[in-house]
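One chain follows as structure tokens, the form predicted alone.
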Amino acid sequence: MDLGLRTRHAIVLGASQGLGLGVARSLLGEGASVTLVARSMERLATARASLAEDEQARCDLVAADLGEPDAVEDILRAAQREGRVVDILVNNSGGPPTGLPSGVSIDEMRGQFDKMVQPIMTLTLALLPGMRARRWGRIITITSSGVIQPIPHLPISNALRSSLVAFMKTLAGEVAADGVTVNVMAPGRIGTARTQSIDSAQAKRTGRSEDEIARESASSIPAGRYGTIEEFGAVAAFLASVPASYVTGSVIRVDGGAIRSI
């Protein structure tokens, strides 16, 4: 299937590793050009060096910390230089600390909102007018399975990512007739450094080994394993594609069947 992405330009946040890099790889594999954004230029350069030569030529790198006031402006300036347009936005932010709901600090919640929600909404709204004017655009926001089935030890993530789901769902209804689709991806247990850190934190809390925690988690997934970054990236590439033009306002689960609700 031709996904129609050879002339498209994407911004992918959190693209130096994990799910963000997996999405960027999939888009590049379909011929798109991609602006990779992450906090560390060193990690971005390492990520680009791991790509095929022709894919490296279609990559730009932007070092930006979403928690900083000028981050969105820096991203937009770099991605839109020399009159380039942005057709695809993949929103992806780091995860907040783990803990119990009763232990959440309101100041910490506010600080995480400024990193995880505010810049994503600002960037989305900044790119939206151009997409609507061209009558083509794709906005994909990576959240977590916790927006559907709250994860007990991730209360801040559950709360803040759910606010993004509600905003994106509302936005999808406004812009669908303009050729702009807005979707959310809800990853389950994908084999990333973030997943490993969560397993490690749980192991420390319970006094068990990290391997034991991972095996137990995998056994609770109908697929019997953690997902791969490549599997997740392939779904994102489809949502960004021309054939996916009638898919909007959806929360797409990439979880191996782990979420048990309908």
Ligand code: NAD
The other form holds:
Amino acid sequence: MDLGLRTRHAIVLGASQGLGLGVARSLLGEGASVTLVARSMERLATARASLAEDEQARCDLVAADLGEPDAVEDILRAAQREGRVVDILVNNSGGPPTGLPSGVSIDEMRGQFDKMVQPIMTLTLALLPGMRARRWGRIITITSSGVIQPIPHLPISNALRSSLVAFMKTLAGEVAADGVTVNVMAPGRIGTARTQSIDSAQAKRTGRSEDEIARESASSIPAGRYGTIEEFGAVAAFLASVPASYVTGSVIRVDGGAIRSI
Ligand code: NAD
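Starting from the form predicted alone, produce the coordinates for the form predicted in complex with nicotinamide-adenine-dinucleotide.
So here's everything in the complex, that chain up top.
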């Protein structure tokens, strides 16, 4: 299937590693050009160096911390340089700390809102008018399985990402007739540094080994293993594609069957 991405430009947030890098690689593999955003230029450069030569030529790097006030402006300036239009936005961010809901600090919650929700909404709203005017756009927001089945010890993630789901669903309804699709991805457990740090936190909490935790977690997933960033990226590339034009307002699970509800 031709995904029709060869003339398209995408911004992918949190793209130096993990899910964001998996998505960026898939889009580049389909011929799109991509602006990769993350905090560290060094890590971004390492990520770019791992790509094929023709893919490297199609990607720009932007070092920006989504928690900083100028981040969105810096990203837009780089992605839209020389009049280039942005057709695809892949929203992503770092994950918040773990802990019990009863122990949540409201200041921490506010700080995480400014990194995980506010910049994503600002960037989405900034790119939307152009997408609507051109009658083509794809907005994809990476959240978590926790927006369907809340994850114990991730109260801030469950709460803030659910607000993104509600916003994106509302937006999808407004812009569907303009050729702009708005979807959310809900990863279950994809093998990345973030998954490893969550396993490690659980190991510390329970006094067990990280390996034991990871094995137990994998065995609770019907697929029997964690997913890969390539599997995740492939789903994102389809959602970004021309043939996915009638998929909007959806929460797409990439979880190996982990979420128990229908
Ligand atoms: P990761 O920690 O491996 O990668 C996060 C990426 O975001 C990195 O590129 C990092 O540089 C970037 N980043 C972090 N904070 C940033 C900031 N303030 N400004 C700009 N960039 C920033 O995480 P991941 O596993 O790739 O997951 C991506 C997101 O999806 C995280 O929020 C994570 O909590 C969530 N998630 C992941 C899984 C999974 O299975 N991996 C499951 C559910 C939810």
